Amino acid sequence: METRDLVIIGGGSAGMAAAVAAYDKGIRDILILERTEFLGGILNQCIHNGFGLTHFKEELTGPEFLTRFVKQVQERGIEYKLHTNVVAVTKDKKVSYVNAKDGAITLQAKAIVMAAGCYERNAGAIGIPGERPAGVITAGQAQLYLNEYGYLVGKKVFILGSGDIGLIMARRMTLEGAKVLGVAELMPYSNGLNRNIQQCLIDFNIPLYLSHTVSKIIGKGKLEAIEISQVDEKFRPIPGTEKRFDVDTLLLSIGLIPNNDLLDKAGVAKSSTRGASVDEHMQSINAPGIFSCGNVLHVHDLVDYVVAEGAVAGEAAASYLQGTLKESEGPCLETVAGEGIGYVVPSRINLANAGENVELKFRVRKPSKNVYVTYSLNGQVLKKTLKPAIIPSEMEIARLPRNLLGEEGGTLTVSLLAKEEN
């Protein structure tokens, strides 16, 4: 069986950033496995701008951003295989993959970085009443057809869900000549970034129906119309609030799920994000040598954050291979998502391995104004930060000085506290 030092599963922005970081730290035997025909992942179809402001200090389109990373991979001579599907990963770091050239291969990796991205929820995930005609498609799939292959998927369009991909496709479809009749959002607030609400809906006079969902799909062989309904506090359609829209296309932007089927089968511990439970170096807490980064770990809102996290995982994988990333047998902190917080990454902090600052990433459960984000160690508040406004669509990043965390271990809880409760 062939042995490789570092195998990276996924050749998108996270995987390429991890590969470059590991190479720059001295690892030369690196293999990237990518299932599609190009490196770059989802960025190949994101032809809008807004990428790279943090990492490259300039505004780029998705293809421009990924091209810079592909160049870095190629300049370093890092090996990659395209059209390659990874079918199995084990906790002892065996990787099985298939492609047309090599056939079915199993190799032994000394370290693995999981960077396989995420996938979209589809119509079956939410069980909309009605038939299943042609014309019901995820927003990301529509983006792929239009931006990579040049196919306009519809001319009279409605969008369910106000995630960023759905909002961006509302603008994109409009610019291509389609009529976008509206966007329905189950929650009483949008799940997209504020700038996308403005630039993709308001600027084009596309209505946003908050606290609404698609309650009926009409049409058998081909989509003919949909009905949307207002929902109550338990997200149930309210009879008598139905609105009908004659459409040929329904785009679904109803959430992203980390693509972690491989880790599920391998028995790697998972967190509430549906990604792996990892420590401060992005290493799985129950599978040493397996690292995760990017959207396979938790869904990000900015690709700049994805590549930064990929670099952390790549450098840590290099340290693991070089024997400098020591397994901590001392005290650890388990992170806890407290009041108002959806999740916290990492799941565990090894105090012996933590650097000068410990980075925490989290999202809130709902929009809030004038609240404190509090960081508590074993019930005692270490730090609090006033937030005039905070929303679920924007990932928060906090850096806590290592000297605040003590030496005893325990739990580190992130919570929201209303200003008046302080």
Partner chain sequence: MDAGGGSLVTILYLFCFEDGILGAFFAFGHLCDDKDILGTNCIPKNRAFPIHVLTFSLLRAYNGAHMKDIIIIGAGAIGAFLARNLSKYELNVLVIEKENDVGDATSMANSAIVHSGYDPVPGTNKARFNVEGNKLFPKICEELDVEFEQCGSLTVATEPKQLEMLKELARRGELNGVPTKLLTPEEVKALEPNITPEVQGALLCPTAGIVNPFTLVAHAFENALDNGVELALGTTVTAIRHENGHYQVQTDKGTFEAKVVINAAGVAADHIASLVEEIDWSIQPRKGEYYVLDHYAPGLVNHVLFPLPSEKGKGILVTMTTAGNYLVGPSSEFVDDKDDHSTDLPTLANVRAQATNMVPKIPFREQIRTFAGLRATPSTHDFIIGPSKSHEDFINVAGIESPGLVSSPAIGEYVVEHLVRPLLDLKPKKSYNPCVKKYVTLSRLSEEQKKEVIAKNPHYGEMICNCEKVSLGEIEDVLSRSLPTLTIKAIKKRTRAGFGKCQGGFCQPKVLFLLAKHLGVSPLEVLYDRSGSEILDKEAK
Contents of the next structure:
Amino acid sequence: METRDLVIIGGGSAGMAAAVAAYDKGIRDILILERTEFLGGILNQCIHNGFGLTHFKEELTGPEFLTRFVKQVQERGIEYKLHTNVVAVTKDKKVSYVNAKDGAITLQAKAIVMAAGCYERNAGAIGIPGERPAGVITAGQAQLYLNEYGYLVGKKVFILGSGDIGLIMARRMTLEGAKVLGVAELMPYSNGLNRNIQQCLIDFNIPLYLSHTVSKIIGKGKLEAIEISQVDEKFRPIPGTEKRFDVDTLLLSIGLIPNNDLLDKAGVAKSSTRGASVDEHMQSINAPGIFSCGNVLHVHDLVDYVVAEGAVAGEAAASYLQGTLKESEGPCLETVAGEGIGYVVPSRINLANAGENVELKFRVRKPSKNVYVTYSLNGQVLKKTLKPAIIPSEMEIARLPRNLLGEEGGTLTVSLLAKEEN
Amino acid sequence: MARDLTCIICPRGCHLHIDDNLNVTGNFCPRGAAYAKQEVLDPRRTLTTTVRCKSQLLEVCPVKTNAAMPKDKLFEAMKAVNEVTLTPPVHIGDIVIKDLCGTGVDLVATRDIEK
Amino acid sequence: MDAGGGSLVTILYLFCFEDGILGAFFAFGHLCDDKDILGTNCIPKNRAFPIHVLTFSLLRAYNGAHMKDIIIIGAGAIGAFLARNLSKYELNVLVIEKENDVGDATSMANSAIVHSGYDPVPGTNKARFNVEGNKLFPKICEELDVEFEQCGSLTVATEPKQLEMLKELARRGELNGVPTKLLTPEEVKALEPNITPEVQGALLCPTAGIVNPFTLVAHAFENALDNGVELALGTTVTAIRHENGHYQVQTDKGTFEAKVVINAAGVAADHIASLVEEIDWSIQPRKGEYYVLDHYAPGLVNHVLFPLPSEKGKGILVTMTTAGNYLVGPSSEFVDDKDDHSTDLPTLANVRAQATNMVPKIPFREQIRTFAGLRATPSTHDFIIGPSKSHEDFINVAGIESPGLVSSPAIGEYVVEHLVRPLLDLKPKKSYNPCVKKYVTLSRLSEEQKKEVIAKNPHYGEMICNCEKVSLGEIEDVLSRSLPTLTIKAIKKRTRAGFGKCQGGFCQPKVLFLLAKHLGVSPLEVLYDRSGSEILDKEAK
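I've shown you the form predicted on its own. Could you give me the structure of the form predicted together with the partner chain?
Below is the entire complex, every chain and molecule, led by the chain shown above.
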């Protein structure tokens, strides 16, 4: 069986960033396995701008952003295989893949970076009531048809979910001549970035129906109409609030889910994000040498954060290969998503390996104003930060000095605390 | 004239207020103030779209305006964009349409397409 | 895109219309010179026919002027096994189906269970054909290369008073000739670690199993077509006339003639039967709604788990599928609309509540789809199998609700051998071959086998569906078979491409463009399923 130092699963922004970072730390035997015909992953279809403000200090479109990373990969001579599908991974780091040229191969990797991205939550996953005609399609799929193949999926469109892909597609399809009749959002607030509400909906007079959902899909072969309803506080449709829209397309922008089956089926522990449970070095807590980064770990809102996380994973994999990342059985902190917090990445902080600062990424459950984010070590508040406004659609990143965390281990809880209670 | 705006310059999306004297509040950075003034005086947007480009793997090539263009000319610009067909090779930054609809901004390719 | 590489072909079909004058029916369009569906040049931009005509043009070697021996109306599981059993004999057989694929209604949306047969009332058609059909399954699934697992079923008692009912069911099983075994709660827990702690006992039926219902029907048709049966998809029967000792079956695509007609029209069987005579029975569709869960958590259940049956049916079951998914359902509600495949929240919530009563820890978070199917419930409470009142050569095979899927091979055999044989001269066909050419399912192969397959045909190494690991080679194989595969959904049913957690989010465009090339149509005209179900609206540029 062929042995490789570092196998990276997924050649999108996370995987490329990990590869480049590992290379720059001295690893030379790197192989990126990418299932599609291009490096760059989902950025290939994200032709809108807004990428790279943090990483490159300029505003780029998706293809421009990814091209810069492809160049970095190519300049370093990092090997990658396209059209290559990883079919299985094991906890002892065997990677099985197939492609037309090599056939079916199993490699023994010394380290793995999982960077397989995410997929879109779809109609099947939420079981929208009504029929199942053609014309109900995820926003990303419509984006793929339009931006890579040049086809529009419909003329009259309604959008469920105010996620950014849906908002971007509202503008994109409007500019291409389709009529977007509205966007329904289950929550009482938008899930997209403020600027996308402005430049994708308000600019084109597209109404946003908050606290609404699609309560019925109508049409036998092809979508003919949808019905939306206002929802109560338990998100149940309120009878009598139905509105009907005659549309041929319902775009769904209702969330992204880490595409983590390979690790899941390998028995690698997963967290509430559905990505792997990782430590501060993005290393799996029960599979040493397997690292995760990007949307396969947890869904990010900005690609700049994805590449930063990819670099952390890539560098950590290099340290692991170079023997500088301790396989310590020593004290650890388990992170806990406390009051008001949806999830925290990483799941664990290995105190023996933690650097000068420990980075925590988390999302709140619902929008809040004037709240403290508190960080508590075994119940004792270490730090609190006042947030004038905090919303679920924006991932929060906090850095805690390592020296605050002690040497004992235990739990590190992130919570929200209303300002008034102090 | 006074308006509440959402800044679209970066993903932060600051809530801005601009008064009759063009004083801006709510901005995190100076670019927000500039945006608010621009938005009330001459609203502009960057157009990102595709043009026809038949290659081995793609049917279209992504493009953008190399600067923000007047918002009210977006649909007119789309008509011009949809008339163009590129032939590979295409490189990032190649000018696809110079002075798009007389706006002074150019439409440029945002992807390398070799063949 | 240009239309280069294609040549315009005109196909002319002749028919006998009802006025007795020869009519003509044209289908014309581009066919590809390049038979390789990966050929780059065969997407004609403006082809001349709507796709339903195309489906018609795919009738294999259709000889319209010739009187058929038999017309089967309906291409579900019953139609499939009627056709396959008839294809053993020197007969002209035509199957007419209104949908654009075989097995596209009740046969597609059900529990996919090969019931053991302990449950139907002894002496009924249901009991007889269920038990006979169950015995045929291992051999048929071998011949037709269909996934089938005889995993056994458990009928689970969750209350002490249900134990008496279990014993009654065991007695019924004995009368039906079905082996069963009563299990203690401990025995049940050993077999099913995730069963409710409330379990009081269960009835084990080792002969029950699960089957891939999509390929069961498709491969049975493929086999029938290989042996000479003809199939008209996308063709709706509008009237049937009996004149001069034969039938004229009028459809929206023209009129066909036959000596014998078999009505296997599922939920529409009462409508079809009433085209020839007044009937005193009816079919009322009974809708069942289901959840499909992704193939995580292997071992959630190891058998088909039923609650105790009631007058409403076999109850909400929890089972794995042959693809390793889990299926939870069905509900049971009579509906009036024979085309109502809608789901609704309260019904599904009830399904969920009942299922968790039996298996508390079902991971509903892994839900990848919900769907509804219609059972063709007859007013007579039993399968209606026999000649119509006034015509012995018009045979009804109607009201085939559960246990219909398992019964279908036995019903097909019975109808041909006992009801058709007296009407027609059944000469065995020397060339009859009961087997379909074996399929390659990459995801089920060992690495060595994969290597070998990919070395022979590299397209098996090119993955199209990421979730279910379906390769280009597998899709091309399906497209090359005798059974027409005309829609995205047909590809999904045959290969599982698009069946996984992303529900085609990533692979559907690839499948769509592949299908467009294969059919020689524009991508704009590729259908998801029914006519009018195009995925793409227009070229953006």
